[in-house]
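Take a look at this single chain in structure tokens; it is the form predicted alone.
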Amino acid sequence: MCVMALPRSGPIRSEAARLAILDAAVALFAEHGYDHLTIEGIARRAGVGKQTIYRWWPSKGDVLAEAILEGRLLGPQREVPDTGDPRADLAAWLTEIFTLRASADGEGLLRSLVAASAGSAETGRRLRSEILAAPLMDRLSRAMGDAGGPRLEAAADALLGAVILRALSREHFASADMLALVDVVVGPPPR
């Protein structure tokens, strides 16, 4: 009796392979920067072909992003602190952001999750989402005063655009600007 074996509906991921993917990415990344990261260096570290990578990854800054979206890179820059004063905690992730955006590797990373936000609604949803999670949005409801709703995430939107042009001009941010900023987006602090 021979049985027939149905055929896949689509690319079965491997998770080992996967993991092996990110991995190799993040690593990379850390050794050479952005510029040097190549879909080829990947899958060669990774042990696995480029047809892999690409079958579920269009490039490289996509690569990157899911291993955002998984915290195996920029863990410390995700973070936003908890000192007990949310509007310096607001400031210091700010500038923490500017930082990492400022070197190489930062502006090359900022340059690939713009390029795999504007190629793929999902991906740029799932970094939103990601950034806006509870650490920051609690951060801007306590500077706020606020306990959620549009008027928080319209916050939280109008630090991270702030972020995102500045950083898109390759303008410089001084410390002082940070705290302007979180002024102008939560209200001046109370008195």
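For comparison with the form predicted alone, please write out the form predicted in complex with a further copy of the same chain.
Left out here are the partners and the other molecules; the chain alone remains.
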């Protein structure tokens, strides 16, 4: 009396096509940014029919989200460094995030990620939790002497959000500013 997976005949989903699509999406995203990313372009580049994309993903944002999830977009996650000075480490890492750029059009990659997030719920969710917050949490937790909870989440959002806001406003983000940000959020350095 168990629920049987309803049996299906015919070929199953082609893993090769899936990978080709994700690779093509990542490459085109990096080259031209989110706005110029198109389903047709992905299909062309991947050597795949458009329908094969539409069959499995509802939108270009979700293709991207899956690529992000599998770590294809930014390569292996950058760890926050550990030099003994938690504030400086955090500032360095945030600066790296801020200056993420791979697009041939000179568009910041971070800004493209934000555009993708604005357009796709799934991408938005993953941008925050997996791309940005995940590598940050451990170090931030130690820097704040806080095991977790709302304060830690709030601090992570504050740091990352500030970086995003600066990226959106196309303003320079001097390292002094970055340190000031860390101080405000993490707390003043102990004497």
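If you superpose the two forms and keep the largest set of C-alpha atoms that fall within 1.5 Å, you have the rigid core. Residue numbers count along the first chain shown, from 1. The model shown is predicted, which means the values in this text are computed figures rather than measured ones.
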Exercise for review: For Leu140, state whether the C-alpha moves by 2 Å or more between the two forms after rigid core superposition.
Suggested key: no
Check your understanding: Against the rigid core, is the Cα displacement of Ile53 between the two forms at least 2 Å?
Key -> yes
Review point. Can we say the CA of Ala30 moves by at least 2 Å between the two forms when the core is superposed?
Key: yes
